[in-house]
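Next up is one chain by itself, shown in structure tokens, the form predicted on its own.
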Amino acid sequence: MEFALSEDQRMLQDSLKGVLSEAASLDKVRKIAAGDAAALAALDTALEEFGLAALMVPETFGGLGLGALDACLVQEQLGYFIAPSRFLATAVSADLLGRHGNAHLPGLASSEVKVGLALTELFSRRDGAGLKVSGGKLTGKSLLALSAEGATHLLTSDEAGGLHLVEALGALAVMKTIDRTRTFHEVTFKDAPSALKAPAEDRLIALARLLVAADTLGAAQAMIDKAVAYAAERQQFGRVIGSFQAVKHMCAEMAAKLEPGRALIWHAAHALDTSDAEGPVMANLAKSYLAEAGTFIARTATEVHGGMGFTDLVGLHYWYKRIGVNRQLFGSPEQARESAAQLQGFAA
């Protein structure tokens, strides 16, 4: 039995790679970063016309009905490039949408709907933060939403972990992280009606890891390459620095580390894919797994680079923070371990 991405999987990476080389090029990612909302549009509309807003929507609702495996080999792809994008909100939403048979579904598919994701009390509690429902309204505060900024509409949770989908009309304040390819917002809420409630469910948080996972899995690859074809050019006594075995030993020890990684990410989401009751548990492995792997390979990357990989001309430092926020998003790998061994009747 072969396991391996069909030719249309493949296709769909290498057409979407061919947008964002040019799309999202380092020069365009550092001018997103600094703050230029003319770049950032550009890069939005490039991807609205690859049409990935319509990737998880069911095809009755003018979607292409792909699922959780096609979505973490596009999040590979974005993470490979640092692309700002709210593909990984989209398919969180069009994933529990798809399943609620939501109204909304036909314009999340046209990108006329745009959700963002305001989900960071499932998973950790801050004084002052959290979401209270009453009367089907929601009053209260949410940290590190993602794609928040020009969305039509929130995924969030309430104290008690209930999914609700609201309108984006809270007021928003900008969160700093140390990444800059991604912004984060603090959301306020005040008598937000809710246009959906949906009880928590360990299928959304798992694909959500698990996109952060392939979101990692992409940007530690990119890292491996710059430092592998950095050491075949940079010379030092005379021999490029990649002759060395030191070095070479670096670079393998990066691969190793990646490659099972992307293996988990496949099965995960196939599991997802076909309902079968390991998925979650999978997913929350992938998680762990590669927030570690991930952090190794941004350190050991960078020290291939010797003291070039901490300037900004090389760039590395977007990788580098990337995965380190990636770590944290939507919970840590001791989080993930956590709700993997809760699963499986392993912890209380």
Contents of the next structure:
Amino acid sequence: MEFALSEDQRMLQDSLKGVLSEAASLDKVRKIAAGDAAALAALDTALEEFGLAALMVPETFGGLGLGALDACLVQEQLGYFIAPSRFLATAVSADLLGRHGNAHLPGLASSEVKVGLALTELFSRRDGAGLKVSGGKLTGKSLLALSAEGATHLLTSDEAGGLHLVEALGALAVMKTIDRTRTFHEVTFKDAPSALKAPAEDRLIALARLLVAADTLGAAQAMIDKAVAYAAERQQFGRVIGSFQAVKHMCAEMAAKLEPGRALIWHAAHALDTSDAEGPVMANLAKSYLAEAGTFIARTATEVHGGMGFTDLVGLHYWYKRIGVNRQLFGSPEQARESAAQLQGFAA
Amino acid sequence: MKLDLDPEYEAFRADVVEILSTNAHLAPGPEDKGYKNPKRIAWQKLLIRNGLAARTIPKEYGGYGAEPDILKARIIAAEFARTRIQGPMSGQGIAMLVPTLLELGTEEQKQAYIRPTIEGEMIWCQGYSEPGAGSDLAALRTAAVEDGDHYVINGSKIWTSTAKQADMIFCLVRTDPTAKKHEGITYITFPMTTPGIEIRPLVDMTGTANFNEVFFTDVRVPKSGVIYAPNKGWQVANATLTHERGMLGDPNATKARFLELVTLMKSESVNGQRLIDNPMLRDRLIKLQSEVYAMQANGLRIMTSRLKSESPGLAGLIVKLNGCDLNHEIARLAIDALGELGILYEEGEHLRSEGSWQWRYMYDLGLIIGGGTAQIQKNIIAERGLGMPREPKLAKA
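Having seen the form predicted on its own, the form predicted in complex with its partner chain:
Below is the whole assembly, all chains and molecules, this chain first.
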């Protein structure tokens, strides 16, 4: 029995950290957030070269054949650096397409196929949104599609929860959010042909939620690191503020909340990788746990920075907003908890 | 990442199951209460003979004499929990004094105390905290003055559980009032029957006396009771405190408590609706479940670190703070879910779960404070876990 990361997994995280500290430094993220296409292209290329697109594609389809745990470790680093990346959408698609042996897998691994996620209506359908299937073609609207920009395909769902892969020919309208490190769009489909029809399942949303939780884990860890470092430097009343118990306890509370979340993500990811029946339950619990811990840390770490935390100068707000979006993404904590309840037969 | 056990350990589990099922008829039940109950002592001795209690205590001191093996210890604990058969005895003598003696005691002390303690024939209490020395334990003032081969002890201790039942006490006393506060303390053991000891039960908010105050007036005790060396008691106590902190916040106990709450919410109905079918209560239940699962996974991480002889770091430092708080929150939800009937206590026809949730809600608050307060835990997490600076010392006036 060993509940720990392997040597390979630690190396994966370390080497990705090396790539991101250069290609996704705060300066570069600021540029990308302001619409600098060259900075975004440079980051995309660096991550493609690293092999992120192929990570969850099975080896028989030209991928690396790694699992949900490895994907979570990657997503955690992306969250730590608030890196703009289509990795989450790619990983979720690769997992689904892999289980259906879909013909687009080799393209996904080589980045010729890029998939965005238009899945909001699976768990949160607004009036006027949602897709209808007629004669194998999809028509309708999906809100808040993730990584739809630059995508060749979109993974989406119909009114019955069935899953479809369609060519990204639909019209995109930008949906501006608080978080400029990722793009969201309203997508309109008209008679879009479906290249994959998969039945409704619990695993897809569970994996998406787990990866969002991993993103928050990384982003929240970065905020704690920044708060602890700031508290060790900033002086008031003739002392560094980190020596005041009021400040120290804020940092301790953040660490005490976040650290078990790391273990929960590992456990949930391992359960998904081993097809443990509890996997989707744990993934939903992880989404809820990290949403709550993340919200607390985003606020508290900002407060440790005092007035500077509120400014654009230190850029802390990028992490604050990333965590804020993650809380709602693929379902609010309340929705994740209701899913966990339903999966366990607690809710009617 | 690998969560299943190697065949060697599965075989060990099968052995444990076999021993327990063969001997289950000898196990004490709820009616066999109290310390030194003959049935409990006989059961404890049987468990030791079979390697299910005092497993790593050397044979010459009455233990089973096995090499330490964290996984085997966990398998044993899990099988007792699963079968609900009475497990090995615990208590401050077994959990704190015995490991300390093994590490720092003389051969004579080990021979005299370890066997009767692990067999349940000798009960111990702990004399650490004082009215003026709680979180700042090293400020303790109970004085031990040399008189030939003896010390004469004057002062008082508080939060002493099992003081009334104890045969012996392990106690921190000040032997050098002129030294710095950590350097004048001695760790000493002596019989609770020594003249001059008075015990007053300390009734707490639960309505029972779970603890006592102990007063010493000219208590003459032999110097042979000193563990390790005079004025080195702070180091000795720190060796023991590590064992105590490990006991508070056990995630498996929390999980069991959570499952009781699920059972309660499935079985109890209000206005014809099961409590678990109330969406607000269910949301709170699942929120707690996420925390219970997180602490369980954190526990697996700590166990893996220990198996590799690595420090678990932050994952270990947060257990007492988080675990005790989570237990308290589970009790709080149970009471809220029961609503009006949640306020009943002690007895009555409508009492649920024998009133244990209200008792827990009070007693668990005591555990949030005891064994190192939540605030002290936060200092430890910040200073040792995050490397934050210590509070500057006040200049002496």
